[in-house]
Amino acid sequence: MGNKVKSPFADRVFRTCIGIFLLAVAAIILVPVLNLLALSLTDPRRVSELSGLDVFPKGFSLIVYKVLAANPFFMKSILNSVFITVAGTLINLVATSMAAYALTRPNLPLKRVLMLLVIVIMVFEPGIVPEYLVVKKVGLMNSMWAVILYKSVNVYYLILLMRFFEEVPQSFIEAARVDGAGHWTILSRIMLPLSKSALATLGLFYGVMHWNEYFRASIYLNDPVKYPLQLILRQFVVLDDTAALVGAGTLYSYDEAARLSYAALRAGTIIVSIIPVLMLYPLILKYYTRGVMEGGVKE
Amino acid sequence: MTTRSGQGALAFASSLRREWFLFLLLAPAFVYFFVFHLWPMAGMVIAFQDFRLIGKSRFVGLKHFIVLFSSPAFYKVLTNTLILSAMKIILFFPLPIVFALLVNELRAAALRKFTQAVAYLPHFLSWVAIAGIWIAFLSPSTGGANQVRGILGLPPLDFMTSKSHIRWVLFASETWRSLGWDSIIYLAALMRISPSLYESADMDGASALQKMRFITLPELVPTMVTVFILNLGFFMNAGFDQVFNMMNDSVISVIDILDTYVYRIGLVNMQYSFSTAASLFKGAIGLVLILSTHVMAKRTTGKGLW
């Protein structure tokens, strides 16, 4: 690859016009987030002079953020929000990587038929009727257990990882089987350690999963304070029901309700939904995207 | 054959015996499955019944199909859930691809990073908040979008609530948040291209257009195949998260699919049985697509679901 040719001319307008055609998919992407940042931080005075394209706030003020701050409702939902995220994604990690390593040795009785049924669960939906009835018998009917639960094991992901345990050279597993190491030590000293990139996409995949549930939390939960923040979000945002968040009248003052625009009020809550994803996008580019170039990571 | 099964049991007996350790480590998953799979699965006989929660269900046949498919909101709902699908399996298949061809051009890695990081992230926001960034920016009154219509010199337009709108509100909502995302694939398969069949283009004077066109193009072709098969397998899955958080009363009619209205009938108007039985049939037909598109992704490529 010695010869660094130049690109001729016409290679390098073609390229400068697909650049710029990048960059305004990319400004259509993130103005209408940005324009809600923008709304959500200016002052509730020039709320009216804020245009629908603008990125930059009028004023600046966290007025809406202080509001939000101050409302328990808000607050516990995102409490709640976290609890469910941090146990559901410790009980996924735990029961997929030790379900993979099963399905992936070679001597494990009944293999088949346990392979079989994880194709069938993949293949088939049952619909979300029986599955509520189940969850109304087995108790867990307004649980948060329900919502961390009802998806404790991705069969995809199950898959993925089954596929990356199963590329671990056959000989490190053998040398420790000569030294006397069970199964428990091969799986924690071996394919763990092994699969720390596999492991921490699949952490991150489900951990968004679990922060962005909303529909078993509305199908589930009876009890507002288990709520957790996306269905406040879907209340509020959504369904325009304003007594999701400000309901009561005890939330905060009248004052400062008089004074705030529930557009605001809204940008801010969407805003406040998205900031933890934004907090792991870095690691997710970083896992992920290794992943996808060795090529071990497939959906 | 007593004995030859019986043998089967004994030698069945013994591995557990010797392998009871890999169970422990299946039981979480296979409770699981067993309990959030399995039993609604076996649960699905209610499309067969009058369920009832006090007392016992009666055996009705299939009553419920029956109901099911002489009403025409079943029609309309099946009509709406293939048009969706079709918008979002047929018409947005070519975007990645043009996206990641596009992005395999650009030579600066800034560029090219952040352009990606940005395309990326929308596939990770919740439904909720997309239908709140989407409802905002297609606001009559304060939304972007009427701002630009308003540049245009066209008259402000309530998209949310128009009948003749609402599916492109999807369909375009839907590329705000996958374009990046389904581009992925594209761009690690660009990457395994063989670097001498650009250098000897190279010598050939071949333009960058002519290269992206006869040889970056032709090698996506494995797997735009396979991709495009295993979508199919998914047509019955119209996307409920988005549909469920972009409806409204005034567009209902034209974006109800399966899956909201088998919501709406089951737990909303609790007719469990008949919700079900709707569950049943949207199942089957899922199950014999993927299981056909499986095989098909496998034949054609080598590569399938599992």
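We call the rigid core whatever largest set of C-alpha positions still superposes within 1.5 Å between the two forms. Note that this is a predicted model, so its numbers are computed, not measured. Numbering follows the first chain given and starts at 1. Compared with the form predicted alone:
With the core held fixed, the Cα of Val13 is displaced between the two forms by 2 Å or more. Core-superposed comparison between the two forms: the C-alpha position of Leu278 differs by less than 2 Å.
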Contents of the next structure:
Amino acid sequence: MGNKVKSPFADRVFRTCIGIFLLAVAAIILVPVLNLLALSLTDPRRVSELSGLDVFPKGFSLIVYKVLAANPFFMKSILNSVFITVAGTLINLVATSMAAYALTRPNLPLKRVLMLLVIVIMVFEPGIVPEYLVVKKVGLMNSMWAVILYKSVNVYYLILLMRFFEEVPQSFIEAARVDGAGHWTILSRIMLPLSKSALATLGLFYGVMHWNEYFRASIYLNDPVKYPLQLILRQFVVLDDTAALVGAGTLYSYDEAARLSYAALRAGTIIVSIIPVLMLYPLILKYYTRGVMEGGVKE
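To complete the pair, please output the form predicted alone; the form predicted in complex with the partner chain was given just before.
The following holds one chain only.
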């Protein structure tokens, strides 16, 4: 039987339906975010006029962000989150890359045993109690490094990177060895440049994981100066602990601050917490569709 040729009309209908579906999904995702942004920018006297589907503010006011910026703990928490995310992501990528390279070497001793241990760790992840005892034993309590070093190598991401490394032709590695390159040179100058798309993707996953971390921060950190942004957000939005942020409002003596809506303050806090991730996605998105051999010489 011959192959059926799809008509141009059917193809246009199909593309139109897909476009409408994607627009609907985008609207479902964007409307709540835009509504929070509109709520945070709405004039405090008109907050009650804003409905759950409004995406434009009623009036305009920056009082919410002035209150947040005036809170030293809130601003410090943003810097803490940036430090935890950047340092943690770098450590994750370095450790995962080194582990993936080692486990993809054909002459690695006890390779089967090591892979079995990796799979066991992925399936039977240690609980929070032994992890807490380890952190306490090594002296990392009340240290941001306890949050940064947590899960330096995610086993699932490790396996993904191993698949990328295995796609690199052996001829590249053999040619480098002939030229006298060692393992570190092969990893840094051949494997990593040819795996940019994988590293960018894993970097995004690791970065989002660190940026959204609050559970372990609430366990290991007891100094408010070291709290990350997500822990402040959890205390304010989830636990309804408004004392810290509302205290900054006393810096303002005019009536606008007195009429400040707690709902608008929560919305502004959420917007501040998601802006870095929203800005990061477009920068990483271009790497998603690139192949592992981009820029390489094909066999």
